[in-house]
Amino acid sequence: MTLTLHSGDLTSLKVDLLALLCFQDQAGAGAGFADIDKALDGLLGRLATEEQFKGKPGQTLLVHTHGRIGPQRVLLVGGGARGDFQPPDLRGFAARAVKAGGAAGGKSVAVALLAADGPANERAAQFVAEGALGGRYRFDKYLTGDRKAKDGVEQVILALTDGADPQTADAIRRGLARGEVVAAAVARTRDLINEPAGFMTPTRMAEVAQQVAKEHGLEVKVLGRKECQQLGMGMFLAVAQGSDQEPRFIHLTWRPKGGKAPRKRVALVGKGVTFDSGGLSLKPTDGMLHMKADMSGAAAVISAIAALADLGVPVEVHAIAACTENMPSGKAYKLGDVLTSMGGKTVEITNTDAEGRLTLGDALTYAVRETKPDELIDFATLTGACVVALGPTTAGVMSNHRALAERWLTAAREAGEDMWPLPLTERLKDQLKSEVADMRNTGERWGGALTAGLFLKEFVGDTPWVHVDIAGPANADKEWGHLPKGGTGFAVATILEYLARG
């Protein structure tokens, strides 16, 4: 898909479909609309008037111009009130309006915007792109014969409806080329997490990692089970024994090119579980079916670090991902069993599904040790404790670093992923006493995501830390605005936008 600017009259623009943006009870104020309303003689006002169109939140209206104007069809899409919409809800307008246009076998989609200033511009463009990018994809890898997606829109037109003077326009190309390189590595992240688990084993994310590395000019160390035993690693490595696929460490590097010296240094740990039966702790059909997604926090890590290079990062990141499988069998670790972490903390298990958490001590130790960050961020499917607090829209926030946490969750404002800060209370560490060990791998029910922050802390020492529980949204049961069923991608936009502001 080509994504490109244009300038001027709406009326005069050759595209299969037009797609302008309509606010609630100023449904015929829309950028564009009164010129597109006088060239049809008034047609669209009448219509948005018969179909009771107001322009409400996913409201949509599809008008057919039948050549009297350069667009065969315009789309009215529904934005709510003008005071609630935010700039990354123009992901979900270029998505609707890219849909609408596939559906109708068009190739070519144009979307209106007003002129703002050069700042408001670029991320309004860059936002577009992604929206359009996103309202594109679809892994039907695995898809036969007419359901197989046939070929969809071509080409995305950003059209500002009142001029662009060359400074406005350089904006926008730049917002339009952030889009793209930001939707590239969510859609990678995507594919990562759609494919079958039986695919997308330890070995092969390794091959992915080593792939990506020789992609972009990163350093990649990939560590199997003896390098990981030497390292002390026995809590990620019991969790692998039961599985027949060997486990595989991944470490990425990110170093700003140029000889300048990095503003800091960030590791991003993901969670690597690329298949998830609970082990012993076998989990039912239902809790088993979407496992496959348990490694969403790698696969975002893994994305996000590949896009480095094309955004000039200025800063020094590692990312790194413990992938393995949790899986029952009589190699398997037990209830009961005291395993011993990297860190030398003894651990007791008193739940084998509660295995990311210990996956992620390991890495988290590895992290601090060998890459010595100044910030340290974990992201992870841990805990269906936070998809009850927050629901599964919403990411879980947890830190030991008030400042960095604030620094944080205003990226994931500014890039529109929602998360929520949750509380580390220290009270609840109680609950992860153990009587035959230095702590147990789980505690009561209640505040479960929050036992597990308090857990993963054990290992990150004095280090700046943000967990980040994507439990929730790395997933989604059914479409909606950019975001597909399957795998999101989520946090990787909040990621790049975090680390592009050094």
Ligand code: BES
Given for the second form:
Amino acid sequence: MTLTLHSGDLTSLKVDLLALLCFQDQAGAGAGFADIDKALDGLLGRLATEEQFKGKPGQTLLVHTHGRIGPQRVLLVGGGARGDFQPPDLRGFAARAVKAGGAAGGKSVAVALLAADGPANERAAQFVAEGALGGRYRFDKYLTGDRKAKDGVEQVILALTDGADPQTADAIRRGLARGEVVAAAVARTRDLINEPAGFMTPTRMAEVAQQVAKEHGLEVKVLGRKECQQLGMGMFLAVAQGSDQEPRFIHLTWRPKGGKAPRKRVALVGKGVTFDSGGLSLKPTDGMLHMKADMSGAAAVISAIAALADLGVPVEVHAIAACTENMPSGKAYKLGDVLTSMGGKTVEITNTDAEGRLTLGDALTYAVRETKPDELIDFATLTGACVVALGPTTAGVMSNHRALAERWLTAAREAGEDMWPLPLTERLKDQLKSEVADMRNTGERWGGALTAGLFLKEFVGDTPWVHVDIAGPANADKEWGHLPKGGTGFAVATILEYLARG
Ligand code: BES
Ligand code: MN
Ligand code: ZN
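Moving from the form predicted alone, what structure would you give for the form predicted together with the named molecule?
Then the entire complex follows, led off by the chain already shown.
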């Protein structure tokens, strides 16, 4: 799909669909509305009234122009109250435009924005690109016949109705290009998550990482069971031992080129459980159904580091993922087992379904020891409790470093991803006390997201660290906003915002 900029008159634009953003109760005031309405002799305004189009969020009205003007169809898209509309909402606008264009069998779609209206800057263009490309996303690899996605929209034009000076045009082109990079990383993340666990095994994850490294100029290291044993990763390997699939520990590195010292060193750690059955603490069917998505954190960090390389960020970045299945079998780790972590602490297993913190604990120790990062950020579909606390679309953010957490949350807000702080209340640490080991792997029912965070904290030392529990937003059981059903690619946009804008 190509993304281009058009500035000036809309009425002669030869496109299959033109999308106009309309704010609530000012439906006629949006970019381009007046010009198109005039060219159609007031038809647009009359239809909006008759069809009760008020510009409410998500409301749309499709009008065929029957050759009277350049655009064959005009789609009015509600933006809600103007004051509530945030730049990231442009993703939803662009996604709707592309979906409607595709549904009508169109190839070219224009979205109208006003340069003078503020949103038409670099960031707006980025969001339009993200929304347009993301809105076209479908995982149709396993569909056959006419259920396979059609070719769809090929050309998206960002149309500035009031013209763009060369500077604005440059900024917009930069934004579109950045949006394409973000969208590609998000799409890759979605693909990795949406692949069935029978295909996306730890071995396949490692192959993907190697391929990504080759394509994007990254260093790559893949450790097998033996090497992990030598490093003493007793927690990671215990989770892996019940599975017939070999575990793979993935480490990708981006070093800025050009001989300049990197501005800082950041390690991104992703939970890479390619299927979480719960182990001997077996999950019921409903709880297991979407557990192919339990490697969403790993998918996000692998895809994000590829994009960071494409953008040439002046930061040394490490992406680390301990990939394994969590399965019950005669070889599986058991309740009551005592494991020795890579960090040296011993852990009593009180629930084999709390496997994420075990795999991550060793991955965090590895990250701290082997990469000595200035900042350490992990992404994990870690607890159902986090979803109970914040709902399915918001990630929980826990940290041992207030300033880093603030910077991270600011990046999330700018990137338009919902993340919210949760407290690492030390009082709950008692819940992790064990009689036979240094600690146990689960606490009580209440505060489950926090005790998981407290468990991880034991493995980061004093490295500034942020833990992002993406159990809710990594995977969607229905379409919401600009995001598709299934793997969403959540966290990638914030990682890129945080590290690529500096
Ligand atoms: N992968 C799950 C967490 C999860 C739940 C992710 C729902 C996405 C949606 C994790 O490994 C898990 O099973 N956590 C347990 C922890 C409990 C045993 C302390 C949970 O949340 O129930
Ligand atoms: Mn589990
Ligand atoms: Zn899990």
